[in-house]
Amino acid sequence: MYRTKPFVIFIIGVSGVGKSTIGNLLSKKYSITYFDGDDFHSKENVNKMSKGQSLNDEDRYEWLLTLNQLAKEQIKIQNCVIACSALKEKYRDLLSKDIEINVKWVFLEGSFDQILNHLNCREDHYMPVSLLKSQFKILENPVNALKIDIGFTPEEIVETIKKEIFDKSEFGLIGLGVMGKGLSRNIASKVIALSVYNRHVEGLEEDVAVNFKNEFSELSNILPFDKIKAFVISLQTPRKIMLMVNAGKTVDAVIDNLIPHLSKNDTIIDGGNSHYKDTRRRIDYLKNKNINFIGAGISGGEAGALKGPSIMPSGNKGAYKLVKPFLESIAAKDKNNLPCCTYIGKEGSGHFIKMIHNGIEYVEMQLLAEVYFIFKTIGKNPDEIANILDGWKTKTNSYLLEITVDILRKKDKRGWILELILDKAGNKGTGNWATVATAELGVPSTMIASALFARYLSSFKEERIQLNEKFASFKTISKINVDNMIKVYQLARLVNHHQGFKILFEASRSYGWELNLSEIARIWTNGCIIRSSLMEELVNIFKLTDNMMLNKNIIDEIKELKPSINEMVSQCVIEEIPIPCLSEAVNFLNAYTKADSSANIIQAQRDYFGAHTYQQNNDPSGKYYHTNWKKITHD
């Protein structure tokens, strides 16, 4: 066999399929524990059952409890077989209740003539003929099973079910780069048995699969490919297939390649950063050839993919439920064991909020660099400023401030590591997307913005310092008020995080995604990139309002933080050191915090050129006005 994980394979079926027949010719020919269901049944059921009485859902609760329990039991020990019906999808969820990851199902079916004739067939046993038609009633097909039909004869069947079980993975992932690799020594790592896919590209990308496997001893029992077809073939069904390639066309050429291979109910994920319209896209594309599509933003880097990511999966919920066993179990653990992964929502949901949560990551590692320059600009070395930041994890940590401390602290031979590197920062393009989606979307998530131009506007190296000659000024001694930076940085983080949730409301609210804020704070606590103690206090925040900045706590804490931030960013103003997303954070909440603002003289501008009209004050029926600007009037 080449599945190792302990598990427990449910044959099910309306009575006279036969389940009892392959379960144990199953358990004879693999030295596999079999059960019949129908042993664990009360007093009371039989009775029912024997007077030719269907069984209720109330009956059949207790008794398929016993049943998961007992499955639960027995992977503990060995591998084991139960024949039950479990002809609702609900009966099922109960059956794998809490071992989702270890349960196989497999369906045997038929027609009606069919199945009657083998009920006709039997001898002694309590369940009438005349219950099947209520059982073809209720029978609810099962999306996750292997289905064969019971034409075959038994031994067929057993054989199908080594063939399609036990000698297939039950995931695979295709693109083998960075977090692909991560991803794959992951899934292993959790005796899932895994195929994996890299495509081979002569002098360039050749036998990367079968390299990869060999390198890593949790990878000996996965299936390494380079061609597609086999690489499918390889899979139990339905499919669950994971791509880890680049956003934009290749994913696309990716899903093409794989269509012609694949079966109805099979599930693609995308866990690459794809943007959000793409998904939407392919998830229509895709619906139409009855194959599920999954967008999945995964965040945490090389070590959160091999360790525990946090993973925001959208799309179809039925199609979800099919994939959530494997992603759960991969997923990096919140503080109280539970998976930092959850549904998100419809459409292309998931890589929309993990496109925000970039640009929150933007803001959140601009805010750094600012703090760190400042100190850099009155003379700190960055020893010094590690020291500082350090002391800082007691009020207000994160993975972000804890990672600055070890690149500061960081040196070699010639010195300072950080003090080598050339200041250009790069992007992706994702806090793009966030920048134009906010905009899109009218919410002014202003330090996202910032962030990203500030990033752009260190690739004009070459510039900076022709400029820097002509404008260069004098240096005069420092007032910056050192104490107070951590009252500074905990202030702008609060306006980066208050930005970056109110587009996803704003977003839930416009596309009809529902989002829930507080799970996805919850899911953003451990795995993730921007995971902090503060991600946790919003935990339960977002449980209470969609504003944190109408919560008590926040806005006492922003009352006790403003005037520190008002002085320093005023500072550096005066002493000409740049800090775009700081100064961002003072203006937003100025602008954010007042009743009355400048808006009237726009739109009497716009009213004016263009006759946009405006809406009075005064006016509780909201009615739009225009009036004639030129024409001078007098009382």
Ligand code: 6PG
Given for the second form:
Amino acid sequence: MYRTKPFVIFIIGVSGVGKSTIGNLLSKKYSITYFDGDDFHSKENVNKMSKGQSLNDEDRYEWLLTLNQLAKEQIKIQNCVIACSALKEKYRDLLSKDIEINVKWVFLEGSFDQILNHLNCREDHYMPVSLLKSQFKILENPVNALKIDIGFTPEEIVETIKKEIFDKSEFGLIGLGVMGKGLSRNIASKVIALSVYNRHVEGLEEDVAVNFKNEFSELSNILPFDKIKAFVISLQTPRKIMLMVNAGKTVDAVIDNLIPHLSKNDTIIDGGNSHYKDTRRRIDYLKNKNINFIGAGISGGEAGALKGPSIMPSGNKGAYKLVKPFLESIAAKDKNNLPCCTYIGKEGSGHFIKMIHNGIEYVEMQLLAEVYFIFKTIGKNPDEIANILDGWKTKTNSYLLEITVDILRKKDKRGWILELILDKAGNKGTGNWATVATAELGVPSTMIASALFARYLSSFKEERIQLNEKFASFKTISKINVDNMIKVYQLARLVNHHQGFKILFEASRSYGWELNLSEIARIWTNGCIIRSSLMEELVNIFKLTDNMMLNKNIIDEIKELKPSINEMVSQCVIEEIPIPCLSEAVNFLNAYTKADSSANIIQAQRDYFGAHTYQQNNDPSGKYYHTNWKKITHD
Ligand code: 6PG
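Return one more block: the form predicted in complex with this ligand, after the form predicted alone shown previously.
And the full complex, kicking off with our chain again.
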């Protein structure tokens, strides 16, 4: 009968709303075990209440934990319904602790006079009428509850619970592309009652949702739609709807289609690769309509979506609480079995960090490409390169290293697939955004820019062929020593990760996001494309410092690795092997680790032609000076 995992329904509201009546009736009609929360009060609490004294938070604490324990035990066996006032949010937090995903709240609401009337008709209750006022005073309106007016008859109320909770879905997903399908299957596998929607486009996208449901046995309980209104109506309120549609105008169009059918406190989650400024704009736009918007970066590609991605949600914290249990249950788990999903911060910070994740991803990919290219240039075939990279896994493993080994080994009857692939790299835009965003912030994301521009340069294939003919290639026996290649690669990865996290640190400071770098590293240890053994180490390093380059172990490691990359980059330059990211790692380190730079001449030039002024080494006040550079002085 139920499309979801075992659940506990808490019937909540002030004394006198009829919680027990509804709980009993629900229990009888649908064979769900009923518990009256009041039966679990301690003697002390009962005495206190009988004397007309109200319970304080301390009195309630143990009682709420007892009910939480009861709910936990019950859902192991069967569904249950518990009547309990649960007037404050923190009480509800205790009641649903660790079982948020299993809990449904039904809030019985009525006016003070309506409830007073109810109470006056009751004889067998120890709760004096005088406590009603204090209950109303502490009542915090539950946002995440089905609200039913006590003016309806108990039968009608129970019928509403059935219609709105048992028959409807807990979560909705829009957009059945590769990622949307993978996530839907992931959600359904967690026994979350799900509705899915895909638009109908004559001749192009017809019956996508129905066909998808019929394709996989685990989807037998999902509700498929191609009409947006019916899809929205099929969801429990407050609704939770995830968009897995193309970033950009499509997201705005889908939001505008949804709005007329949504109600106050519904939440839309954008799981696409949206630009963080769009996410901020959408949060504000929907806030005016009392609808929540969460921008969630999701990484992991097709396999991650299906088995558990890394999820980076941001927006209003209260809104995040509503969707947290769902996002956490579908996310990958880290080595301590914690979800690779955490509240990132306000505004579009989730999509910002996903964008930087992708920037780091671009560099990690480019570094492996450069390593491959050096090995190839000195005459190694893909299998030989694969064997070497395979041997690196014990020292410096990563998802991208693993897939590169697989790629290098893949053959069909024509030979290595890799050698058949045209060397023009594509991109979907996040590396571009990352480069622009960091330029705006004033942070040198030089490796991301190098990786991005390497892709752009590769796309000028025809010009490269033309110019190849015009410029003679370097032709002597290579002197490249690849024995230390792993060190070269490790060092460049350290610089890449430093730059990526430095961007996050500076963005956090500039935008007031309060990002937790260690926690971000943690949710990047599994599910996402840049998961690696290095990322595992960074979780602890960022607990100690915001700048990994100041960490003693990292400093020691860099000192040990640096000579290898210096030598490699020099030799590649001599032999004209393009290595934009490897060489940028060296150049960045050479500049970043030196107290002196050439910027004094830049300042002088700026002052010469534009009177932009400069500061002086010997003046700690920071005062700005100007020189009349052309005037001849005689002193
Ligand atoms: C991820 C990936 C993914 C990305 C694609 C395409 O974390 O799962 O980063 O979000 O969109 O890999 O990116 P490019 O086409 O720009 O390489």
